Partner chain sequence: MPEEVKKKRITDIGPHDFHDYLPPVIKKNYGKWAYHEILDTGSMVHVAENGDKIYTVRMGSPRLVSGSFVRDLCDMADKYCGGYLRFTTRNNVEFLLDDENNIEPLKKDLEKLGYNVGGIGNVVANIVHTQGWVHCHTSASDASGVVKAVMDELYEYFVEDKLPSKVRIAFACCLNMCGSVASSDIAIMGMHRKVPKIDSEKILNLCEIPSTIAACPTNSIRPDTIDGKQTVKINDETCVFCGSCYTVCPAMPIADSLNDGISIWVGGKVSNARTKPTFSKLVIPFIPNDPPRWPKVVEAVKTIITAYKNGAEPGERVVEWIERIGWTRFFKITGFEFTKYHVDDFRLAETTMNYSSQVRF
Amino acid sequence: MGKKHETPLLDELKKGKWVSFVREIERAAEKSERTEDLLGQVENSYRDKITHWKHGGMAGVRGYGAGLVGRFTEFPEKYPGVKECHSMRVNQTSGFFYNSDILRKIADIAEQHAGGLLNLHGSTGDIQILGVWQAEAEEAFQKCAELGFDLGGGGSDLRTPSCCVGPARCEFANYDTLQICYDMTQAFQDEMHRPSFNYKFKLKFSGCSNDCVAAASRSDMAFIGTWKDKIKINQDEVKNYVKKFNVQKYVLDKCPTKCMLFEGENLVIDDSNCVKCMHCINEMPKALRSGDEKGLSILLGAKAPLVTGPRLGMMLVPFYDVLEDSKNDYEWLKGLISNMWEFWDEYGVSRERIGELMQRVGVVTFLEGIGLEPIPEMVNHPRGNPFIKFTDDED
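Requested model, single chain only, the form predicted alone:
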């Protein structure tokens, strides 16, 4: 297929030694007129320095209110291939594990019913088939379903829960991220496929504070693996690391709470001041290991900048015994999530994330609304105002 649109600005992005998304789109455009028109559309947007996409509109499959993100060009006569350019969000596997056969079959669906482009993965995790037309959406979805894949979340609903590889491949995992992610995905199908929230809500599960899925900064409710007891130390391996590099400079001096020191040749850790940041374990994995009393911390309210600025998650639950609660199908956790959604539904406003609601009404009011007791770990820093007003009963 010959080149249909001149793309001098996009051609600039192919220069240099790095992989270019433009080159990949051009490869797909060799088989798809839709994707050829996509190149023209993007070039037009780069030239005018404004997006020419219109979002929203009717896009979906039978029985689902989410999973297909509607997108239309402002120039359907000029770029007919992308008069509809919907993104079909396909629920990824926990930990992003696939075999080559499944990937080929999904790629075939993208070629048959879209522009031949896949995004693996969106910021929440979904496989995204790019360039779907509404007329072919149902057939494409049914073919995905035959492979065992459901649609993911989209719009004002629970977005597709995602997790790191966890204990399947990572020695640092402090809990089974794969199991809890799958369980929550199955438990909250209605909330994921039928939008009824004020805005989006994301669940992300990281096995440790290395946070490989960016849960602490990119999800409304983040689950970060941690431990309660002491870091395990192999002093012989510590001595081996001392021979290899400057442990004082690159490990001890970089500890955020300075809770580590040498007494003679032995490494000593003040675990009461350890914040479980994983830096020392990352640097000396043969010498240091997380403790045996494992669980996770729950953070609430993180988001990227959109309606208001970016937020990091606030510590909501410092230690949650996920292994014990898993014996009851995570009954306590599901109850907490449901309480938060009810409070958010009652007092939130349109396009207000739950972290923004918590900031607006105050943490105390929010905690009372969801039935959770306040604890010192929720305090960001001591109050700076010494003039504290007590109520009569507190006097």
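In this text, rigid core is short for the largest set of C-alphas that superpose within 1.5 Å between two forms. Source: prediction; values computed, not measured. Residue numbers count along the first chain shown, from 1. Compared with the form predicted in complex with the partner chain:
- Annotation for Ala107: C-alpha shift under 2 angstroms between these two forms, rigid core superposed.
- Here Leu147 does not count as shifted, since its C-alpha moves by less than 2 Å between these two forms after the core is aligned.
- Relative to the superposed core, Thr308 shifts its CA atom by 2 Å or more between these two forms.
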The other form holds:
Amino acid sequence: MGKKHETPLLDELKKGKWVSFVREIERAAEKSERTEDLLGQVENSYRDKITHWKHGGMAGVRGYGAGLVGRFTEFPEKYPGVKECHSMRVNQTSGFFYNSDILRKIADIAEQHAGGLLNLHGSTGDIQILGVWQAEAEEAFQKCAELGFDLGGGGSDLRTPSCCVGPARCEFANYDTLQICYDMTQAFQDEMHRPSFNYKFKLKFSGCSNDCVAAASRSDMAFIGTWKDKIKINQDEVKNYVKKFNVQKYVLDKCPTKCMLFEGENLVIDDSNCVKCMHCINEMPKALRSGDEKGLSILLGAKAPLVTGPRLGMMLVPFYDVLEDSKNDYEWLKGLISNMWEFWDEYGVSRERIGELMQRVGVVTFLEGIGLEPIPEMVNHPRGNPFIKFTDDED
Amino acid sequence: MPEEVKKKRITDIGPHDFHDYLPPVIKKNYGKWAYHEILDTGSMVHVAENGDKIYTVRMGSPRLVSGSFVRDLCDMADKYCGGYLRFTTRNNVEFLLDDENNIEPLKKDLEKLGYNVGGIGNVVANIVHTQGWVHCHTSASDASGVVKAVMDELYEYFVEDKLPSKVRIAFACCLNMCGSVASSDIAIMGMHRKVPKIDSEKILNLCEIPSTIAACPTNSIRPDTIDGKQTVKINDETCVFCGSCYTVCPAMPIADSLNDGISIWVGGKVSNARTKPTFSKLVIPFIPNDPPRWPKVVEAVKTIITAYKNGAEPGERVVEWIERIGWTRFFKITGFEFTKYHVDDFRLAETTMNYSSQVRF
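The structure above corresponds to the form predicted alone; please provide the structure of the form predicted in complex with the partner chain.
In what comes next, the whole complex appears, and the chain from above leads the way.
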């Protein structure tokens, strides 16, 4: 097969040891003719040092305001195959677990109804099928739906929640990240498919404070697994680790609160001063395990730079007993989320993430609005200046 | 009545239940894993309380993959692990095996197909990244190409465990930051450097003026009138080239083939281990776009990795190493220039200054 477009610059990126995306686009083009024009368009960008995708243009499926992201080339005559090149966000499974049967069927859909290219996965977590034309979007969507896969979020809505591998394959998981991610996604289908928020809202679930889905740096509400009681110590395994490496130097001395010490050969932990940072457990997974009283912390307001600067998640709820609440269909959590969305709806402005709203109105006003009390876990330290606005309700 | 109307349309069913795709050994030991051990950079084992084991073989992926790539994975999964596989948040592929004897044959087969097995332990993990010129309208740079060039150069650090700790690299092609790169050991980010060009002919048709004004983080956009027609004007003095206005208003394009490029940031971290999560900090404000392989970007990343490898103590993440030796020395060791752009002048700028007499000479 002759090449439709010469791609000398992209060809340079087929060299080298790391698996090449250019080769992947070419392989997709072998199955889906339109993708030859994607190669041409990207080569054009490499030549011009600028993107050639147009801003704007609508794409979607009936009844949904999200799930299909519209994309159109600036050069429809030159690259007709990507005149439309929408991406369909297909809601991934919790923990990104699949089998070969379902992945082949999804690949079939990508080849038959799109450009034969996928993102596994998009940054938020969705499977993205690239190169969809509006005329076939409905059929592609329904084919996914027949496999039991709905579309994901997009625009000013609840974005597709995602989670770490959790209890499926990790001993560090302090709660069932996969189940709550699935349950919350099911509970908020309407909020995902029909954008009605001020801006995006993200939920991410990590089973421990290693935070493998980077929840606390990018999701408006981050759920980070933790525990309240004592770290469980297997002293025999501690001794085995002591034989292998300098546990004093690399574990105890690096504990942020210095809450560990050796009494003879026995490791002793002052759990009342442990901040659940995971360092010691990471280093000695055979010897140390989190306690039995497990749950999660909720951190609020993380986001990327736009519009008023990046934010990390702020401690909002130190301990939430998710297992107990899940027995009541997450009544407490859904109440908290609903309070937040109402406050955000009432006082937020367009393109204002909830963390930015909290910053603008002040944390205390925000807490009053959503029905939580200020507690010391929320701050690094108390106020250091005397500009206190006393209110009249003080006696 | 047409066929499609008779057929019931499926909506709002949510994602497929993950339980359907868990391998039997995971189903059996769900929530009952006792510990794990890293076997090498391409494989690890998780051991359940009852002694059951699941082996994971990890390979890198360019994230942007073809149907044929997916079929390759499926063939491997069928041959070696009952068809079960998963992906990671960093876009790796993980094969889930219950037979230890299949690890090496699987790795060999993957390598034969040209795939990269590795990414576990004290390594440069797969680079999470955005769409770039391949699929995005706001990008200041390509994403996949830079990532490919950097990973080619750092390949040895993906397949061999020889760094003091793990190094997480991430790439975002503009500061919309879809890749949420800002908490990475090394973050590579596309930058615009010129004010948006206002298309006053089209702005009223394409944009809402109030939301365009509200999109600006520095209040640099004001209403204006040209020839009796409503438009906006930009204060060049205060615009920070973020592109937020373009995101809401297509009539304010900001991409510029001569002036767009890449910035480099270091010392971010999402894990709470030892130290709290933190954002990456600016190292190089701007490197011009230089496709197809961005050699200066690759060189800068390599310089950081080499300095870190030589200087950090075992177990130290990049930020912990830099905070121990100080930023002054970091700039000295790496040879990067400290400029006026490195001093923060945005919202939390004041909190970033050194309020002490502590310096290293």
